[in-house]
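Coming up is one lone chain in structure tokens, specifically the form predicted on its own.
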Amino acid sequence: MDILLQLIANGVLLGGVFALISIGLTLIFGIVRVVNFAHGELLMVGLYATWIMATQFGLHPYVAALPLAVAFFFLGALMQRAIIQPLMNADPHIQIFATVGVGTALANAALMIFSADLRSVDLPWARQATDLFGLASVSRGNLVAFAVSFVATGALIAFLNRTHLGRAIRAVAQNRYAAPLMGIDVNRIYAITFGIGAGCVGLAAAVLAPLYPAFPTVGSFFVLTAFVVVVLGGMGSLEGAVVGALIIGLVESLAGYYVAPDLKEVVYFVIFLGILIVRPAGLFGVRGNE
């Protein structure tokens, strides 16, 4: 029983890490209807930025989270205006190629600037274990990532439901052709939404920097799982991203112990495909998004 509780605790916290990375990805798709294949490379840039701020300027990575999120908001908005906006009416595969190109350029730029060496933020506190209600021992850094992911998701849901700008974003998501008739600047909404999604990546990078080193291909380590989480939960659903992340985190933790560590991805992909056969739009997805 003690081992099972430990595995469940580890799985839930790992799901929090996956959710933190996935919420920006699902927000961008849900509103802009563009699959951002540069998502992982944006996370990589954020990890490097956090490392620079921590090592060169002595800024605590958790303190760096807010300025990094703001900087990534403007970076995302600029990326949408300069690269995505001219392709909004193009075929979806053209948009995919564009984001893949951005991701490839960022990864190679990081390789040229930083080489392939690992760059780690030295924060021993985040790697230390803490007792969770006497039931399990968990990493403090994973606990912080779990808390931040739920706060960020809750804040985004409240923003989309309770603010004028949030309601305008939802209106564009529902019908981008009717929204201009209501006085909504669709292109501005797209830029803001892409900026918010990128800002979530910046926030995730600052929170995860004490746990994971930065290297040029680190984005690919997370982005495949992030896509599984987003599709499983339902493309465009923030609640679905959180639920999907928790499912994948639990399956990975339990399968890694009870099945085999090198087969845990196989187990959650089998579950993932099984759910999509029953619900092609995902657990919380709107029919047609698939």
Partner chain sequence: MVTTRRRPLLAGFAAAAAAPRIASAQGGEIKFGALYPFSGGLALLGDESFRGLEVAVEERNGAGGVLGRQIRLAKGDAVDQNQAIGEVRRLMSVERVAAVFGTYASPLSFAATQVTELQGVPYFEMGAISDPITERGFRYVFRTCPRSSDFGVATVGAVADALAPAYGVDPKSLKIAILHEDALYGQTVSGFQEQQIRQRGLTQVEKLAYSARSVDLSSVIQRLRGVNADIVLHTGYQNDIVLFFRGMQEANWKPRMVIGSGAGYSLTDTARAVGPAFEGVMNVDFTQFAVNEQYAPGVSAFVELYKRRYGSDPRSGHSLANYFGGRVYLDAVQRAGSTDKDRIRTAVLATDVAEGTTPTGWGVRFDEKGQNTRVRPFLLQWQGGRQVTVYPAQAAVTQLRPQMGAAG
The other form holds:
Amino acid sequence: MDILLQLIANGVLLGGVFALISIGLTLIFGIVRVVNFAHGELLMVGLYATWIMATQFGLHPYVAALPLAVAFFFLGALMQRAIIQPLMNADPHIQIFATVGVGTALANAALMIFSADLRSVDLPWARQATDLFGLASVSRGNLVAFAVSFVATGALIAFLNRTHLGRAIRAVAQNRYAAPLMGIDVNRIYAITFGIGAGCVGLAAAVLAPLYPAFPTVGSFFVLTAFVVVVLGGMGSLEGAVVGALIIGLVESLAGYYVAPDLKEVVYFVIFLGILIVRPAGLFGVRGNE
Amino acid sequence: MRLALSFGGLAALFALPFWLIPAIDPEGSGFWQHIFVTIFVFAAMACAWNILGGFAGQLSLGQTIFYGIGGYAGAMLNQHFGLIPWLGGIAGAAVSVAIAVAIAWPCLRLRGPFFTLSTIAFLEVIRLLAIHFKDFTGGSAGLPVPMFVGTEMRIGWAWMLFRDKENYLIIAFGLLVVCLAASWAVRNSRLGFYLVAVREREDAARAVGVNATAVKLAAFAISAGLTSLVGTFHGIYLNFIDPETMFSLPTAIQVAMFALIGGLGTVTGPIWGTLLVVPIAEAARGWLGAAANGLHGLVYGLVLVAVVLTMPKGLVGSIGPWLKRRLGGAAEADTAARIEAPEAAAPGEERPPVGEPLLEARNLTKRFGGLVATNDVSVTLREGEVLGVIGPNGAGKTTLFNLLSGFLAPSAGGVKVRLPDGSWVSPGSPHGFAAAGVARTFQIVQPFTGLSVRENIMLGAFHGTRSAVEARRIAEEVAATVGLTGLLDAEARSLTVGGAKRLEVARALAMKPRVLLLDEVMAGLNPADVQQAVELIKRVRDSGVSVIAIEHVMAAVMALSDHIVVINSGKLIAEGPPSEIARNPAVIEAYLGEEYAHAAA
Amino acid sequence: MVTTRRRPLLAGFAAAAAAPRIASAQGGEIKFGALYPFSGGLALLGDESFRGLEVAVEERNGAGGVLGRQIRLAKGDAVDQNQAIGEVRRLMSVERVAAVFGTYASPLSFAATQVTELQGVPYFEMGAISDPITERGFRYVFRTCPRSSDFGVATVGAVADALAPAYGVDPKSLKIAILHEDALYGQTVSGFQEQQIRQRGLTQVEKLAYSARSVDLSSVIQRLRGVNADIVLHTGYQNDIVLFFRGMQEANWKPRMVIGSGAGYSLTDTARAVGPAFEGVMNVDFTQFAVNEQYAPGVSAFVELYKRRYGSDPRSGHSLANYFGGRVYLDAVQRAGSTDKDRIRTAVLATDVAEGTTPTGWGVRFDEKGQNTRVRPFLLQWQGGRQVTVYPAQAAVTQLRPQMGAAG
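Having seen the form predicted on its own, can you show the form predicted in complex with its partner chain?
So here's everything in the complex, that chain up top.
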């Protein structure tokens, strides 16, 4: 097997993982215009929830995905109503710190309840290697995550473009002041959007649980990468998030091999900064949106 | 009075751990002094952060880059060259300022969350590089600060290492005073005004001649230098530095949080924030930490959310006004009532004659994609003249103004301005035009709400002077001219539309311009106010300022203007003296429609 | 992203304020400080370390205490460097401790010892492994546990002296790769491993670092596979160890043996998360409980004491190392006959205990710098879900198995 093909396969699949985590973030980022620093902690809560459902109720993690996504929808909507809504007209700094506070509280609550130990969902099937047309060896769980990220993105794009609610969401994103004139309840749209964003995280958590163990700080391992992906792709652009995720995944994989594993983050942060300087709105972003 | 209170408060803050606690509790004092060292260190960093995050409104979460550089500079220069940390700290601050400028250059072009994330990215890169290049930095293994080198003991004032712990208190407090003083000085200087202006309304700030990038850069550099000094001291105090501690994102967030909770953009807010949060955090940790691991963090996070939800303006921003009200500050009277008529022209003052051209625009064209907003327009403004610009809505008048003041670069053609010495220049940016003596107002008036009326006007005055005293004097003078004297200390946000329009003019006048561009200063005013505005503009003209005015109030334009240009669909369709324009069929058609023009003909 | 890794700022002064003031005139007691991370990310093993000390103290109190007085431990919670300073100051000023025990984590030790040294209070280190702690010329800082360099010696020694003979090959023919997370522990241990490999003339084919916050180690595994490493010396925490083993499974590749260096490799939790693939994996660490009782007399007695006191099995060997250290220092204080710092120093340096006579199997002989020179980590192996000592022979409880992966 060619090493380069293997690295590309790894990178693309890792991109799928990042995409899965990032779509919820970019939706919230782009439409509610809030940088949700608690995003990683939501993922952490999702991983624990999957673990509980799998170990206590014997639910297959992939089956748990649906109820989890629904539960997270309500969690997200609640978070928006209780914490973000009152700060909607406040300084953006304030919103950032509100979400930082939520993140801190969640991570520490997890530490209290579950201690710092790793909680791993046992699904050996997902971790088994499978041969990809004789070109590369990848895990089945990663393939599933990759497929889910594409299906979820596609479904979300269709939802935003085809349905009445989706169009209302886009209208709010384009002009939060004009939308109410057209009879759109902006606050309700925000709550729904936050809910959908959080629902995506719930889905991601269930799909990723067989691959990554849950522990209180796991969110912080992913959240910076997710931010990079979202900004790179362009705030609020779902297609951009997928492309950004694939770029970062490939960079991680290739730089980890050809540069040095401990410098791969440096490489992608530098690429991130470079792209921002050339295109401040990101790859798929609309200028002026920044 | 306020000054005395501030000094008293600071003195008390120092006396508490230095004399009072040792007197009450001599045994525990070493420990309490440590807590105050920590409070001072973090308050100093929060003050430094606030210059960038508060005054300039740039939410950087990468400030620990400079804390780390300061720490490493102190320790490494000590270790390798035996340099005392006082000098090492200064060297570190110099490096920090240089790196801040290098980082700020790309980052400051970004806005909002993009800026924030780019600072985080830089922090991560620097942390990872510090770990990777371990031969240079010691890597994750860290660097212990040397204490015994051979037979030499590096202890004492020179080395910032002490057996007597209260000395640390003195240095930490000194750093706090330095950062606080720097913050105070910035806030009360021209730079501070500019920063607030840029934060609130960058375009209006550029109109008063502010180079937005330069002032943000200055704030970034000052903040970085101060943070670096604190880092040097704290690195030595901790005695051991490693990338994880020195280039820590959580610490950066915490420092920003202190400033935010205390009151963003206020001078003392960061200190109050630190004084409140550090003890709460510690109390939570002390009482709850042992009970269950994580409980204190949970409480801490919840308290943070609660504070943010209940006091989004921070302690100083929320409690300050409340105190003011309680302490008998009279309710703000109706501001409209306090606007006076502008000073009348002194009798006998003669209008200077219209002179040579002062500003010339040649063949200006501006395209936005396929749309031609300004199409081959040429106008000339003569010295002492009032030039009226009229045209229907959407005709491209404001675009023309933006071209004449450097806010837009023309696609073709150019603008030149004659300087007092007779030479001509073609500026390329808003502050370039401001430097050439061109001031402007904006159609949509939004005063800088974080500033008082006086401070709003001072912002313009700073164009001609660096001295705050001088700027204050000019502001008062201009306020008298436009009739805002009674409102000088009012909050700008409390003004009526009429008042806000006058403020807009006042700010432009305070720049002592030679050319004043007025964008619909009469729109939305009642007839009496319009009359006053006409008088005001006449007076401005008589004082030797040439005026270009976009105006919809026809009677006023006709009464004021010496010359009128008419713009429709981006093109200049007519120009001439008012009397001629009023009869021009093209103008009538443009304004009233074709039928009317035919009927009139 | 702000999580428990966020380092709280200060010492728990509220605790200090709330703690009942014991009048220092309570002549019947002698007070020592116990400085560990009791909260925050390091809390689990910080607390485990403290328990070992506590058992040692209670045992000693049962036998009459030291200097004819009962010992009381004053706890100090050090979450980060700044807090370590605050807490150690509180211990010295408010609690007036005669000496401080600690610390588990090296950065905390660096910060705290600086304060005690300048105050002339003895500091008894029993768990932090960073070498420079005892290389700064401090007079009153002592350490009973092995250093990073000892881990380097032991891991490389395991390859040359235990593994190569088991494979029946020349050690030089084995291709060794070093893999480590880039925080303090990984970076220091791996540095000494590299040094040892060079010294012993072995073959190092790769040295790779990665961020402890990595979420993907696939490219690392491709590199190792590319150089066809036989032995991987890995220093990591829990999560990255799990990712490493899962990644090898995905890539369908593994070396002949992975040798860990303490930390994550010692935790049952890691073994459980990795699953059957962890069977046979080796680890170099402080003495664990499955050790030859003849070489480590008293280890099962310690486990008994521990169980009686805390109602569960010890969670890691950290408690044992601190139990050992606590006994050594308390004994020295007793021999010093007073709490005078110089007499304590003399007594500590005079300690002479042979290897194979203590519950850890370690001996005691301090050098001038205050470092115990008769300690070394042992080679352990995960067999049947348990970590057992396999080398050196005197300490071993079972035979080394040269295969990694599920038995069979």
